[in-house]
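One chain comes next, on its own, written out as structure tokens in the form predicted on its own.
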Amino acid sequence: MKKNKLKISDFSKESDQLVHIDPKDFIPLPPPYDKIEDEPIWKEIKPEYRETHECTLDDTVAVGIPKPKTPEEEKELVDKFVSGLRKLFEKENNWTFLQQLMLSLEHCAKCQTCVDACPIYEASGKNDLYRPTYRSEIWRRIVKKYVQKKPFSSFTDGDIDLNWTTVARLIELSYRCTICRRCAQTCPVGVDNALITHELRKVFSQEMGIAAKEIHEKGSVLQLKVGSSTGMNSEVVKDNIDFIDEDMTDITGIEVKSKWDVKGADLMLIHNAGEIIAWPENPGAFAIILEAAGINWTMSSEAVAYDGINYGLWYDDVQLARVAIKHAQAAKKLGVKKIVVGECGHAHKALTVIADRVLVGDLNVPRESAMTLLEDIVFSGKIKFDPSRNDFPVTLHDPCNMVRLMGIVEPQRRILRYLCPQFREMTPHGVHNYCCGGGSGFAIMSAHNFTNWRVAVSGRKKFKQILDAYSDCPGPETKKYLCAPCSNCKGQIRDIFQYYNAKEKSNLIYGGLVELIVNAMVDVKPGFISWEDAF
């Protein structure tokens, strides 16, 4: 095994397994997180597991690849892998990315400005696995030797073989990155990283009918399927909500009803599922928000319109497509004027800046951000706010879809700032953020070991940011929310803070803007934030 120097030949060669992950390398965290021995004890790969199954990248697996049985089967899926490397450069097949994936093909500088970004490479110790240029410089040699054909590549770019072993740990590698982007912001020609491991689940999705069960089966086909990748069908769904409506109203003091099915109201919200059986108080604080504003709002019994989760975004397009259709044709079967997108990064961008290639025509209803819509209701003046019941230190985690991806950076900020009075930034911020570490589908996976990886490597930088924004006032003696407008994110917060312990160690607690927003209404009972029922 090769822990560090990885060479990009090592990866077609076969051994057992090509890199080891050893805590002992990973970005120390602040006290009390500080000690190697309190960190959690990684979970074995069972060996009965290891003999069926790929698992000779790394100490995890996220895939779960079954071994080939047959010299046959391994090149029969070598050639489909190929077939598809060939259609993401064709334009009729990949017209929506063609252009930026030559640019990642042709231009990299080979610089390893990105490198450095990467919270991913920096918290494992720098591991030469995580680099974000060796996964793409994999595929750059693959593509010019096999694809392209180039005379003389193998000399000029580099040389690899291409057989199963290289095929198999470039599929799980393909999801040891969250895709935040970080490293093309970073990039000074516009390399794109994390567009390179997108178009390479897009090929094994696609082509190889290989993807991760937690966003495919059990993502979005359960979606188009049921209704909801929660496995809620509508009737479900709306039971659900109408327990959330009689909680809010014993909770606030204020009745609480939410709209279904409204014919031509202003705006048809969709929240991402999940809330609703993880999160109640989170669909329960829109509801209140948007009735107290005065607003003509509904949402959807549609199957999968009531469910603004789209997992296509993160491996395969023609997933994506499918979902926003019938969130589409869903807004247009009850005339809204606008659907608005709930506390969810990745439906955020799902919906709107990619959607933008599938919605075309009728089907181009308008939509907006939640962040955008709770600014223009809290500074509208319809409602009556006291922010000494936000008194308490409040930090801002930016989802790298809906900032980073869409620049909407200052509306959340400008209300955390008038209702939050020891509100701080954490550093960096905005579109320089960090991913949670639960990005690309990361948040809801966690077979075998793969949580061990995702919180304390994919997640650890973003934990010590958190952290850090709280040096101040460290102990459990003082309460602290994180604000977390994005439900993907939140599921990969809540496993983090339970992996380390947060909330007895620091008393930090974790939730969405709107709670904040509702937590600080005067028409509404104190304490609609409750540390004692946290988690």
Given for the second form:
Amino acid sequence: MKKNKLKISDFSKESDQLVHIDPKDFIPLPPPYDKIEDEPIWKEIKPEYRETHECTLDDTVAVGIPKPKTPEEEKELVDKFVSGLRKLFEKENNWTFLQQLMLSLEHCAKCQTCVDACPIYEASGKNDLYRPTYRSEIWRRIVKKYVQKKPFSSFTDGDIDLNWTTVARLIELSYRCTICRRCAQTCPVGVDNALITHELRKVFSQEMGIAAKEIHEKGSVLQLKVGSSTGMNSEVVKDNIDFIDEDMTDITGIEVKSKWDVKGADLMLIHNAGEIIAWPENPGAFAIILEAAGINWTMSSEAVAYDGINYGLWYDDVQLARVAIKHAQAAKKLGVKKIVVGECGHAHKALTVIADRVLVGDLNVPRESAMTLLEDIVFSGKIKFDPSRNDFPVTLHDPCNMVRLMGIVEPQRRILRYLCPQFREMTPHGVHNYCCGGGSGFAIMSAHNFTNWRVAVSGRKKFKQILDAYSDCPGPETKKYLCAPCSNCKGQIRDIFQYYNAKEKSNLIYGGLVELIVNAMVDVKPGFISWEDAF
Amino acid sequence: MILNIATYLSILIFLITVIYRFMRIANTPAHLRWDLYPVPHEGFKKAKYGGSYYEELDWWTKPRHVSIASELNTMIPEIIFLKGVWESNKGLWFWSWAFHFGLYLAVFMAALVVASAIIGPASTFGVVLTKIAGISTIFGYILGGIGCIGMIFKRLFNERLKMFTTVGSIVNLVFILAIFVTGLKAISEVNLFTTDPSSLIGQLQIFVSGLVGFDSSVPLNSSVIWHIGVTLAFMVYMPFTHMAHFVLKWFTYHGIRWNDEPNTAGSALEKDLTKSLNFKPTWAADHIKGDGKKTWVDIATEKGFKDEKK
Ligand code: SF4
Ligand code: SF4
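What about the form predicted together with the partner chain, after the form predicted on its own?
Expanding to the full complex; the earlier chain stays at the top.
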């Protein structure tokens, strides 16, 4: 089936694959990434896997549900799906998002004003399957016809057939949107396609037990079981931080000692534990800054509380609440004055904004962003800086969860304007930024060829934007730094840069905000940020 | 007589349906936050770039400012000029704007007709209102009609829109077009720009006076009766469709996108949330096993974990 010929009714019709993705349709990248023939070849989904798993949506697979073996099994799954949809509209089951959902169900004017805002739709070459409204429209028609059983809904709201093909494809399609809410920002009525993605994922997870493995089984379930989605238990995490402290001491020449379980500390810092494994210089830099500023800080070694991730944010309200409560309980136990969330966008939003209405009573420990704390420290005069140490082109990626969805825009910019003489903005930026393409869990999802899709399609617009920000110095002779104060975004950006070989071709590296702060500290040995060691 | 009864009924159905839909949303439980920036009540400065109170260190210790002026600064251009559609969907903007603005003018005219009928069309102020109503009508109906026709064409033939066009979406537009067309037809048959009772505005004023005074003996031109009839039918139909967004948009913005109210200890919000946390879900997945007996609190705290680990 060809793009732009897609109809809503096609979605329910059995076929090998609903759409094919053709790199020739993708929006072009700037040189030297502009040759379509140089695009990395996509990994094939193995035929044996296709035989046994649902892969009929597009050229990739994110969830990969096993195919039902009998028509009875198919029917059972379809029925479960309908029962889950029904629960979405019951306050006992979905008080959390009922109001938002009812409004998004009933008030879309189908004007398509939102579609061009979507980086996935645009980057794919406007493949109809990725229109923000395509998924929503299918969901809306199913709800009207099969849940509300509205008379004449086929005429008034449009028709759809609900069968296993529809459900299987919807499961996959709910993982082709990063829930970045850029589309929602443009909707004149206030309808939210991202919310519909979110709620669909909830039906699959909360009713049918189906979710992307990386965010459920290896994500929130593992975190609640052993303490962290990285698999680290409390002892391992402390050992790793010890190693990081030693490394940091060697690299910076400053004695670094991270703090654990300090009762009554002024703040409890929560990192995304992925930083400890993948970007140890980030928690290291935090420790250097907090110590240098003389702050009474701590981390908690309590299970779950040493890992700020909360993947429930993207697919499951129960998992979200469980993790957030653990975070708050740890802070309450230590009697800290506040929780500060490190450089992780979704952890920011989950704990500060979304869980705000889960944490009642004494669990409502004040929570804030590391961005404001860092701004306060940088401009407090407690630490001496030499901005000339950061005299290379720097641009800033705005993590959707922290910026568009929380309104934390300026603190990180004020720091960069002060410490990075060649700071430049991307276009657009701030609350109108483009998602890195790794949002809603994509950054950690790599099964089969999903990395191809999330880099070449969902991350494409971001990569273009990054390259455009350095259009005055595109070549490898200029060292360039992309500041991405978010672990998930960094994971995605790492994969984009590796996929397109951006380090070699553009001498482009990425990292967090704290690394730039430490790099500019006069008391630190020069060269904290190193292009040679970066990957 | 029939027309008068139909009008009372239509107004009643319209009000009941709109209020019902409004209350249905208003009565949903306090929900999780889902704000989206810019949030204009953060004030002019922050609204300009989309900042929030989370940009302040120890934000919970600071007073919360809510700027109505800044909110209006966002809402007025959106309502009058459909700024969002202009910015993100230029191809549709003119038609959509003409359509909406035509409707605004028509509603404005209706309000003026009612006001002038009550104060007396022949009074000095009544004459002024009548003149404004006349101008508003002609502009509104022509603009709205053009907008409707443009939107129907767009919905039927535009690549971007037609995939989503349903019979219902065309019926909605045709219905509104019928109001404008019957209105224009009435104008062509009876005069508009005079305060004469035989003009459209004059006829409508007589009709409204009749409604207010429960007098159904007023003589109306047949084209005016048609115009009123179509409008009444639309009033009954509209609140059942997505077009009820004209009032429910209040929630999508104030209740959701701009709802950044923090949960504070002892607040009414906290009380509502505590109630919701005691709801008993029935989500069936193995990691939840909602049985309608355990509450959200049970499921989200240790008790729930233990059940899950079993
Ligand atoms: S979500 Fe909003 S912008 Fe998109 S089609 Fe619906 S009403 Fe229009
Ligand atoms: S939330 Fe983002 S990725 Fe999803 S449809 Fe909207 S713009 Fe596209």
